[in-house]
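What follows is one chain in structure tokens, specifically the form predicted alone.
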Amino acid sequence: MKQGLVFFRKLGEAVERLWERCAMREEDRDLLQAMFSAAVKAAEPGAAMRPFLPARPKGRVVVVGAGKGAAQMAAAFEELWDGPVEGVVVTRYGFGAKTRAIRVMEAAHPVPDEAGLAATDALFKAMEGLGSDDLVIALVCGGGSALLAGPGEGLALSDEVALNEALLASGAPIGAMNAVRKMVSRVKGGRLAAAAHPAKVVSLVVSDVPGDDPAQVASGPTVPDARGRAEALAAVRDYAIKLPARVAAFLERADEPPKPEDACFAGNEVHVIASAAKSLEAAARVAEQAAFATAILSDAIEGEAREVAKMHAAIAREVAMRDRPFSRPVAILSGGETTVTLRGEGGRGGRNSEFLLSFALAVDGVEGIAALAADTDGVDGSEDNAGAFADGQTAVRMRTAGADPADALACNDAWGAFAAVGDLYVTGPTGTNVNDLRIILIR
């Protein structure tokens, strides 16, 4: 018995030593977090908003808005605005902020609910009776597509929920999903701004979409889009989106959203006040201060998360093993929005954790690589983490902890795999959203 206890104690000590050798370097983790924090700070609503504030109008100032950072944008606007203000914004549950005059409502994300329906009604009601002397400030950021629940006439909330679930499972890029959303909504595709006419609408947009097209952020509630039914039907065909029957029938007969040349948009202003590009540059400056060279691949990368990860990993391996195409030490950064096609059932995680799990498998055993992938709003998918950390020993740690990383990737359970080794990155709501941030350090 005594010999058995000694054996198991020594075995436990050996496993602990192995775990310590496999753990990510603390200085790498600290630098990755510092870079993420700088990226988020660069998109802080108050500083970003200040240069784009319009002149005070003769009439009322009504604020409307939607997105995971809408409450923080509303609070920042109240601090900056010199004059009376009213209005309402909607954000995700738990993402609220304290405001004085602007009402903050909360609803579900990424799948719409009754609270989102009520919030959308409240936004339209806030703009009732506006005239040409009045001003509408639209605060728009990522997440608004789900938060602004407003099915077209003849459809129910359940239809919008079913559509949203189908879009999320399809793996289609954001532009394709939004083309469909705008056709079956009474608020998206510029319709909210059209309802404010003849008041002027100034949209202040925090972009979370590749290319920073404001008409795609939150499906463009106040920014019209030239695309219509033809583009929506093409998206359904090209990405094999399995539309619910009622939505498919509605799509064939629905009115198209108003076009950009419509008179109701004349005189309106649209400003992208924060974006992934600016945040990537801020993160790069932190790395440079730590004596790393930097390379920003792109702020508009799209595609299947696990496949995009393989491309990033191939570059990282080439640098680590051959010192090309970049010389070490280097920080490689990218932004944009990948997608996840659901393959399994019961898995947990978002596109950033799935990206990083695929990346970890692709750099398994390679020394000197450390990475972070996270959503700048603080939430990756439907879980409570912003993303995760990984390095060349992550897959080993997962196997040691009893989690098979390949199996986890196969069933879309990246959250479970990273939770098993304590490498989830949890920040809480950040108050902004400029899409995903991916950082790879190579020493």
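Following the display of the form predicted alone, present the structure of the form predicted together with another copy of the chain.
A lone chain is what you will see next.
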């Protein structure tokens, strides 16, 4: 009798082991999905801005805004706001959204064009004649710096374009680049908000910059920072920025941007409503509810996807093997945007599935690891998946399914390899974007 029981227990265990080799643990997959959903939800403009909406003012409500997500933010604001609204936002060509009262203009990104100049004029014009009973809502997100074209007095659009090229070529960090931009612009560095005075300005900012300083998002059109001419000149020197001659001359004589302590900003509010960091934190909270410790490595990891994946895998293996640098069970999270260098033609996939295929190869055979990598906008690359799932048996499963994972990685066909084992993650477009999300569970 007892031997019979032992037999059935052993049989059960064997079936379980076999099953685990056939598919990722259901509870891991569920948790990874729940974490991703929480990250996306934290970045949805409507849900994100609701807690920060000000009281309805006595006077007018004027919305201004700029960035790749500005039209979605405007639509979300109209949905939430109780009362009449007017205003104008500028977004990238093709990035418009349906709004009722707020005008959506489109302009060029990342290289500004005449439409951007016109949009900047329209934003200033929308705020003309405001009084102290009026309210300006500024909707600011990534891409707004190029979209809000507007060089200082006496400079041309071509000067601003040339400056931007020089800045990007220098490799200077965002704060240093923006110190220069703010000196030669008529809209950046708080100048848009200064023009709204005496109306109160409430800035709702979706951050795409490391550190989430709202003064750096879109070069801070409504958020002044303390940097002026001295900091701009220091940046030019430290990062060997090759300024166009006309810009260099302008920098010497230009007015400093307004300062945070200036009276025109008193009473304004600035809220970072969404960011990669906030989304990572939202995902982490879901893991914590499932009794996982959490470790956010960074919200701004860059680099070649397959190489960055190897380092994520090395850390995961260290945890699995030696319970360090984090104690199990732990969810390791990272954000940012990797890159993919194409090595062949005809490969399908994107940076997240490529990341995950390289990760799967590097944790091949390791127990207790499950991972998700996906783009928070819901579209990873050339196909319709947001990303994919992988664990320590993924590479073996792919081989069994006739898809060699190393070959697939060699020709950038991560999509094909994950499709072969049914581990693509498809969400459809999410309507928001705080870059990529990578989650590694280690039990």
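Treat the numbers as computed from the prediction; the structure is a model and nothing was measured. Residue numbers count along the first chain shown, from 1. Superpose the two forms; the largest set of C-alphas matching within 1.5 Å is the rigid core.
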### Message
If you split the chain into two rigid parts that turn against each other between these two forms, which option among 289, 294, 173, 44 sits at the hinge?
### Response
44
### Query
What is the rotation of the smaller rigid part with respect to the larger, given in whole degrees, between these two forms?
37
### Task
State the core-superposed CA shift for residue 376 between these two forms, in Å to one decimal.
5.7
### Message
Could you tell me the distance the CA of residue 396 travels between these two forms after a rigid core superposition, in angstrom?
### Response
18.3
